[in-house]
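In C-alpha cells, the next block holds one chain alone, the form predicted on its own.
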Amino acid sequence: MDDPQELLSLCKRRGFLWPAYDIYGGAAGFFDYGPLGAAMKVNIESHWRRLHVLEEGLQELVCPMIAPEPVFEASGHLDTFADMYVECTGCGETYRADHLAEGLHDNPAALKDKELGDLLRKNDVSCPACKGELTAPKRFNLMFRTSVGAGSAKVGYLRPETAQGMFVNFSQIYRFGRERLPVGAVQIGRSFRNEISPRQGLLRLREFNQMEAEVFFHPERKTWPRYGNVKAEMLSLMPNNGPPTSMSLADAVSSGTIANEALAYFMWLTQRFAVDVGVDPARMRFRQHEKDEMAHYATDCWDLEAETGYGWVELVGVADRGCYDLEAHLTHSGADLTAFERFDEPKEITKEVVRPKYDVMGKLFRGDTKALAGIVAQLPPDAVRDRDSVQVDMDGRKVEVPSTCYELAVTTEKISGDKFVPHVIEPAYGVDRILYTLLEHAYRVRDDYVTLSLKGLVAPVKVGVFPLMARDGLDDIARRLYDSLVGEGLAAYYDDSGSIGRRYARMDEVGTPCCVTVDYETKEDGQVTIRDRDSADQVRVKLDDVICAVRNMIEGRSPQSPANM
C-alpha cells in the first residue's frame, strides 16, 4: 500500500479504529477500537487461544496489569528497559535517536549513547520538523510508574509486557501441570510502554495488546510432542549469517539454523496462525536477530515480519530465553522456581551449595536467622559467587545478607532426582500490529470502491442480510433469517437502506464474506440469493440451508459444499 493513511481513513469511517480522545486533540500512541475493530480483535485473539490453549494444552492466566517494583528490579526492566531520545533545541520535539539513524548504521539500536550521538552528528542529522539542532542522546525508561496505596505508598509500574506474570507464577503452573515438562502458560492482555515518539498508527502504541506464551522445558530436552508431525513443513527464513532461504523445520534444526526443535515448532505454529488469520504468505518472513541485536541471555530469536506500507514490521517474536527469567526471580525473591526430575535409581553426587553461617547471621538478624538461613541455603551458588552481599525476599521484606553470613561448600549426598531451573521458549504476539497488517493485506480497490478481503475467521461481520425491498413481507422474512443466524452465533448485519448495489458495497468495504438477499421469488420458492464478496458470484439457496451455506463461505468453501450441507 502506497499510503497507509488511506486505510486509516477507512478504519475511522467504518468503525474499526478511532483516534483516542479526539475531541481534546487526541493523544499520540493511543487508539480506540470501534465496534468492528473490537469484534475483529476478539476474533484474532479467539483463534490464537484455540491454537495455544485448546490444541496445545497451554494454561491461560489473567494477571494484574500493575506490578510492584521488585518484579521489575528482578526482570531487569528498571535498569535496561530504556530507549535513547534526542530533543530539538528549536521546536522542542522529541525523537527516538535510533530511528533518526536508520540507514546510517546496520543496527543503530545496538549502539551506545556516545556512539549513536557521534553517528547523528557526523551525518548532520537535524530535527525532521524544523531542521533545528538536536541534543545528545539521553536514556528514557519506557515504563509507566505509579503508586500502589495511599500515604507511604509502594512504587508500582504498569507492565510493559504480559510475560512477568507467568514467570512469577511458574511454581503454580508447574504444579497444575502435574510437575511434568514441557509445560506452558499463555496470557492475552494489555501492556504499556511510554514510547518516546509513537507515530505509525497501530504499529507503535503506548497502550497495546499482546498474546504471549511462556513454555518451560528441561534444558537438555527442548522439543515438543507434535514436532514430529510438522518437521517437514517449510519456513521462509532470513538467517543472520546467510541469504534468505526456505527450509523445512527438520533441516533448519539439523543444520543449526534454528537452535532446537521446540523453537522451530513454535515458529511453525506462529506461521500457521498468521496464515490462518490472513497474513499474505508472500509478504511474510522469519528474520533472525543479529548477533548484536540478540539479548545476552537468548540462545536464539526470530521475528515474524510482514511487509506493509511502513516497510517490514515485526508482528511476533519467538525466542529461546534460556533460564534467565526464572533465575532472576529466584535470586531476587528467594522463591523456589525450580523443577525436579526423578532418577530411575538414586545417585550419589558431589555438588556445591550455599551454606549459611548461623553464628554470624544470628548476631545480625537474631530472631529472623532461622527463616533467613533457609532462604539463603536454597540459593544457587552462582547467585552469590563473588558478591559482597545478596538481596532476598523474606515475607515481603527485602533483606540484604552480607557475604560474611554464608559460604560456598562442597557436599556429597545421595539424591533421588535432579533439581534445575527450566528454560523457556517465548512466542510474543502484537495484536494491534497483526490486526493492522490483516487490514492492509486485505485492502483491494475494485469498481471505484474498497473491498477488504478479510478471512472469514477474523471478519467482524460474517454475513449481511438484505430484503430486496423493506415491504411486502420481504423485510419480515429477512428479519427472521437475521434472528436465526444470530441465534447460531454468526455475527450478522441487517440492512434495508438504499440500493442492493450500495448495500453490497458497504459490506464489501468492512470485509463481510457474504450477503443474503430476500427477494419476491423467495415468497414463492423459499430460496434466497447468496453473494460471495470476492468473486461477486451469486447462487440460490433454500432458506433452511442458509446457515450451513454461510458457514461454508466463512470457511472459504462453496456455499453448496457438501461439507456442511
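Positions refer to the first chain, counted from 1. Model, not experiment: these values are computed from the prediction. If you superpose the two forms and keep the largest set of C-alpha atoms that fall within 1.5 Å, you have the rigid core. First, how it differs from the form predicted in complex with glycyl-adenosine-5'-phosphate (GAP).
The smaller of the two rigid parts, set against the larger, turns by 42° between these two forms.
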Given for the second form:
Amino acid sequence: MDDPQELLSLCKRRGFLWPAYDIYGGAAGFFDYGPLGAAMKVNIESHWRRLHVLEEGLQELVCPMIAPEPVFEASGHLDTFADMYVECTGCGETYRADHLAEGLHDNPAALKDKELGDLLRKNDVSCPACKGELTAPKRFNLMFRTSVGAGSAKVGYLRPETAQGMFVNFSQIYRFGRERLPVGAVQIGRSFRNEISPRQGLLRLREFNQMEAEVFFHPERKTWPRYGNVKAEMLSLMPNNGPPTSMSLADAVSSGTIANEALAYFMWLTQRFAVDVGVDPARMRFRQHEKDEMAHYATDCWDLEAETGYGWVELVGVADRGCYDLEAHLTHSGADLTAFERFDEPKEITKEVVRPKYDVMGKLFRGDTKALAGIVAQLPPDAVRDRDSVQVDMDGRKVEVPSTCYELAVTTEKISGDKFVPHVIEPAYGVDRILYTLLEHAYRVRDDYVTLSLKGLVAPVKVGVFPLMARDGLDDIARRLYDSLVGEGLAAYYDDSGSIGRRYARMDEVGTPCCVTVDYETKEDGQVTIRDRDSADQVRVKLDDVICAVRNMIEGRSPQSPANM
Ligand code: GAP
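Moving on from the form predicted on its own, please list the structure of the form predicted in complex with glycyl-adenosine-5'-phosphate (GAP).
In what comes next, the whole complex appears, and the chain from above leads the way.
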C-alpha cells in the first residue's frame, strides 16, 4: 500500500491500535491494542497455539519476563546483543547506524563498527533531521536492565526473546516428553528490546509480542513425524546462492537448498499458518540468510518475509541453531542439559585411553599420586601422544608429568546408549508484525470507503446483528439472535443506529465477515438476511440456521453449506 499512515489512522479511529501514553505526549516504540486489535491478536495467537500445541504436540510454557544476569551471560546476549548508533552533534538525535547506510551497502548490519563508520563518512551521511555532523558508530546493548530486590539488589534484564525460558527448562521439557526426541516447547508472550530508533508503527517496537517454538532433535535425525505428509507441498524460496524459486520440500531438502527435513517442515508450518491467517501468498517469500548474516553457530536460517508499504518485512525467522543454546547453558550453569538414547542392544566399543602407571608416579609424586593419576586418566590420547611429558593443572599448580608415568592403552567397554547435546530448530514469530501485515493485505478501498477483507479466523468481530428498525419487536428478535450467537462463542456486534448501508460500512471497515439483518418479513417467515462482506451477496436463511450460516461464512464457505463440514 502506498501510504501506511492511512491504515494506521483507520486503526486508531476504529479501536485497533492506539499510541501508548498519548496524553503524556506518547512513548516511541510502545503501542496499545484497543478492543479490536486485542481481539485480533488473541485470534492470531489462538490459531498458532492450535497448530503448534494441539496439532504438533509441542508443550506450552509460560516463563518469567525478567531473568537474572547469568542467563544472558550464557546466551551471549550480554556481549553481543547490540546495535550500533550514531548521534547528531547538532540536535542530539540518535539513529541506528546501519539504517543510515541503507542503499550504500548490500548488508550494512553485517559490517564491523569501523567499516560502518568509514562507509557513512565516505558518503557524507549527515543527520537526516538537521544535517548536523554525526559521531562515529557506538555499540548499544538492546536489553533493558533492571535490579531485582531491595538493598544490594541483583542485576536482571527484561527478556529480549521468549526463547531462553525454554532452553533453561530443557531437562523438564525432555522429562515431560518421556525422554524421547524430537520434543519441543513453545511460548507466547512479551519481549523487550531497547531499539535505538523504533519506527514504522508496529514493525520495530520496544515492547512486542513473540510466539516461539524450540524443537529439540538428535543431531543426526533432524526430521519430523509429519514430514512425509507434506513433502510434496511447495515453498516460495529466495536462496542465498541463486534466483528465487518455487520448490517442493522434498526437492529443497534433497538439493541441499534447505538443510534438513525438520527445518523444511517447520518452514512449511510457518507458511501454512501465514496463509491461514491471511498473509497474501503472492506477497510472501522465504529469504535465506546471507552467509554473513547468519549466526556463526546456525546451520541454516530462513526468514518468512511479507511485502508491505514499508518494503519486505521479516515476520518469522526459522533457524537450525545446532547445539549452541543448550551447550552454552550447560557450560555456564553446570546443569546436565543432555539427552540419552538407549541402543536396542548394548554396544561394545574399543577406545584408546591414557593409563597412569601408579608405581612410577608414586615414586615421583608421593602424596599427590592419586589426584594426579585421576587428572592424567582424563586426558585425550592426542594430548600425550609422541611427547616426553605433559603439563597438567592440579589445584591451580602447573605440574609436569613425564611420559614414564603413563601409557596409551586400548580398552573395551559396554555402553547401553548415547549421551549428547540435542540440536534445536527454532521458528520465531513476531505477533505485531504479522497483525500489521494482515491489516495491510486485507485493506481495500471500495465504494468510497475502506473494507478490511480479514480472514474470518482472525476478524475481531465475526458477525454484525442489525434490526432494520429499533422497534416493532424487530429489536427483540435481533437481541435474542445476538445472545444466541455470543452464547455460541461467536464475537457479535449489535447495531441499531443509522441506515443499514452505514451499518454495513462500519462493519466492513473493521473486517467483519458477515452481517445479519432482522426485517419485517422475519416476523412472517422466521428468516433473516445474511450479507457477505466481500461479495456483498445477500441470502435469506431461517433464524434457526443463522449460527451454522455464520460459521460457514467465517470459514470462507457459502452460508448455506451443510452443517458440520
Ligand atoms: N529467538 C529468536 C528471535 O527472537 P528475532 O529474529 O530477533 O529472533 C523474531 O525475532 C521475530 O520477532 C522477528 O521475525 C520479528 O517478527 C519479531 N521482532 C523482533 N524484533 C522486533 C521489534 N523490535 N518489534 C517488533 N517485532 C520484532
